[in-house]
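In structure tokens, one chain follows: the form predicted on its own.
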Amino acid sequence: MGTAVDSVNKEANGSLSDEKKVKVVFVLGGPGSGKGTQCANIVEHFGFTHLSAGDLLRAEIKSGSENGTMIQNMIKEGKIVPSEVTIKLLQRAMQDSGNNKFLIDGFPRNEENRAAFENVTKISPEFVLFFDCPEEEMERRLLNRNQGREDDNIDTIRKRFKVFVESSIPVVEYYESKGKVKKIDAGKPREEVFEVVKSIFSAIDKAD
């Protein structure tokens, strides 16, 4: 019986970097920082394809594929899904999209993800869009939102903040050392935040 990595490998062969120039922007920010809202705006205004690593894993599980069952079992057992599995799902979604501009949301979650992504895809991100938001504001937003998500209680929220700081901030710092981080003050109202986001993406369009 093959591993989860093997079964995704069968479906995602070929390197995207061999084709037309692929642009990848990593989108990072704590829970409640407004990433999802702003990604939707960027897709609408700038023609990027929005890929969420978490959504792709959930979709794979829902599909009932052999690979999805393996992912589900790993999560149930409290194991971390290997970076390569998530990366192959991202690669497949990128190839299927027909686009060459991607927002990758909530990934890389840690340094190991980051190194594996660059190693497997041979793609280095254009930059990291980092939604920097005070914890008190993120907490307020998560407690106020009415999606009825069971993970939106105060203890779980604070655990998620802690994981984000410990795992994802080193990724931000790595790219900051390369001059590749665009930091956004995400504590402001969403319209103001998008004005800043828009100026960043308009500058890329002009550079092309």
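For clarity, a rigid core is taken as the largest C-alpha set superposing within 1.5 Å between two forms. Residue numbers count along the first chain shown, from 1. Here the structure is a predicted model, which means the values were calculated and not measured. What changes on going to the form predicted together with ligand UDP:
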Given for the second form:
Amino acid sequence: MGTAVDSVNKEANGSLSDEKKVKVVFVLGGPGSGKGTQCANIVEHFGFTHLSAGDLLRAEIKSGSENGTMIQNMIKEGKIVPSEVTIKLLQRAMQDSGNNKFLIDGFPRNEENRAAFENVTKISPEFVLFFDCPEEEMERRLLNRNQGREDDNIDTIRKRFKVFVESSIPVVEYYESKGKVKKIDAGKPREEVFEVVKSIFSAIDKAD
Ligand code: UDP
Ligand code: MG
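If the structure you just shared is the form predicted on its own, then what does the corresponding form predicted together with ligand UDP look like?
Full complex below, order starting with the chain above.
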């Protein structure tokens, strides 16, 4: 039977048609490094669909799903939600988008997330955009952004930084070893960061 997963897989393998091949860019960086902000810019200029794993998880809480309370507790503690939950949400969003170019923002957050995503979807990213930003700057942005997020308080922020260094940096290192990381100095003002981001995506557009 053709499930949503199968059809994303088929496209990833290029078996439907080459132009339908699914392209994924993972957008990684610490909390407050500017992933969401820059993804919105990329969408506007380059026709990608932006999928923020954190936003999908927050929407799942709001929807009253049976996993909602578990997800909410994990986010409050800055912990990483089990892969199968996040991957299901990502697959569904990819399927529903009708697009074949995705920015996956804030995922994979640990090695287990990464391996599970590759195993389940058979998709490997075209590249990884890594926003490198000093912790003091990220902390300042998180404390000033006032989006009403339960995890933007100093206690949870410290936990998120720790999880980022211990669990997410190894994912960046894995992709670095494969030559797939494009690292960006994300401590600069957002307009300057976007100039660099734009040059990366323009070069790819030309290569297509
Ligand atoms: N989260 C998760 N898995 C993901 C993405 C997010 O478990 O793949 C949870 C995790 O608890 C994280 C929180 O959602 O601390 C917020 O993630 P988001 O990416 O929205 O925050 P950011 O890092 O951009 O500040
Ligand atoms: Mg975000």
